[in-house]
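Only one chain is shown below, in structure tokens, and it's the form predicted alone.
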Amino acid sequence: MLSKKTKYGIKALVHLARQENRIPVQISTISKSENISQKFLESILLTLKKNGVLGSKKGKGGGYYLLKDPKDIPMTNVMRLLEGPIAMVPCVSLNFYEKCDDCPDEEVCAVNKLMLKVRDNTLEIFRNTTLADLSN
């Protein structure tokens, strides 16, 4: 499942791609428009923050943006800063790997096969999605 980290990650990143000429926005602003707890949502746009997605501003006319047009960041980049690894299993992680300990070989391994294919399909449409396609 999908945490709410990374789900109030993409909306709020839509909410500021939604904006004019990438204008600072509040994080109550973003709090109140999105329902989502400030305190949390706060931490959420630090992150995005230090990974070179947003920007801040101090002061009068204050707030976070974004650091580039919607169209240059794809939800690849999104859910990895967010969610962690793509995979739903780390032998198939293509940034995480890590062997199971349970499986003594992945190439007959059924489990491995499946999430090879979900992590295939799910990286196809993360990869063709980006921020600008979800906030227009």
Given for the second form:
Number of protein chains: 2
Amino acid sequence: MLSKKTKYGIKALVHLARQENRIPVQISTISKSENISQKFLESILLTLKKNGVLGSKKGKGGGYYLLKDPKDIPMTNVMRLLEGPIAMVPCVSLNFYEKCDDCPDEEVCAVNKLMLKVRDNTLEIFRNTTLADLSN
Amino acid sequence: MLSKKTKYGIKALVHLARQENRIPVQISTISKSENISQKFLESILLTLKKNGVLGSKKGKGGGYYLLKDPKDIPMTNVMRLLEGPIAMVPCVSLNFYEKCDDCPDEEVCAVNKLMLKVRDNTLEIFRNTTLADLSN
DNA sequence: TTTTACCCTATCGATTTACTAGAGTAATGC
DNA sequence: GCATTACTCTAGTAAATCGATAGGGTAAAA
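How about the form predicted in complex with the DNA, since we already have the form predicted alone?
Let us now look at the entire complex, which starts with that chain.
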């Protein structure tokens, strides 16, 4: 299940991508427009900023804005930041790999085999979908 | 993240599918061989039985066995029983559809658009993968 | 009639999730 | 300067879920 954190994060990013210009958008504006708890959204935008997706401007007329062109922001990037691993099990994860402690041999593990296929496919989608694709 | 329930369930099913004949296999046997808590496994096999995937035989020489040929058991079936919805958000789920209460219009929702693609792809994999495919 | 092994209910600690509270700090415009 | 605005950060918390455990009940086979 997709977490609300990721869901809200994507919605906020799309909101910013749909903005005509690069003028900073206040948290409260996004919060109201997308029906997201302001404080919760605050923490989400903060992690997006810390990881180089967003920039922010303080003071009057401040807010958050995209640092890159929406077409240069693949969803793999966003998903990994907000949701974490794309794989459904750590033993098939590229960026968050972990060995299963109960599994003697990954080579013959059916779960591994199945989830590897799913990960490859999902990854492909996230790689080939940018923020721009979602903003039309 | 895939739940242990599903993970264990798949492993148990594969164990049964790899069995030469259709002789019932005891829970304790599967439990030891696959490193799964016996009591936990018990509840998993029970739901698989209740939903027509497994049969059971009581008393001495009893145990669980597959009711169908492994090649006739698609993973969609197994996944929905154990893991629940295949979609990452309820608003793109086929069997567990639910409207998002915060989303005014699914047609323009970026999350919906993205997760629909993921679901279609994942579903395709689960549909085209049977227990037999995982048991080789 | 005893043993085996499935069947069922209840509980529980740990973790995660979604969110809230509240104080602090930097920048902007007047 | 200085008040205002709006981002920054730390904690905490209610609720839900997960993974597992405990323990007794019951059906069927030998």
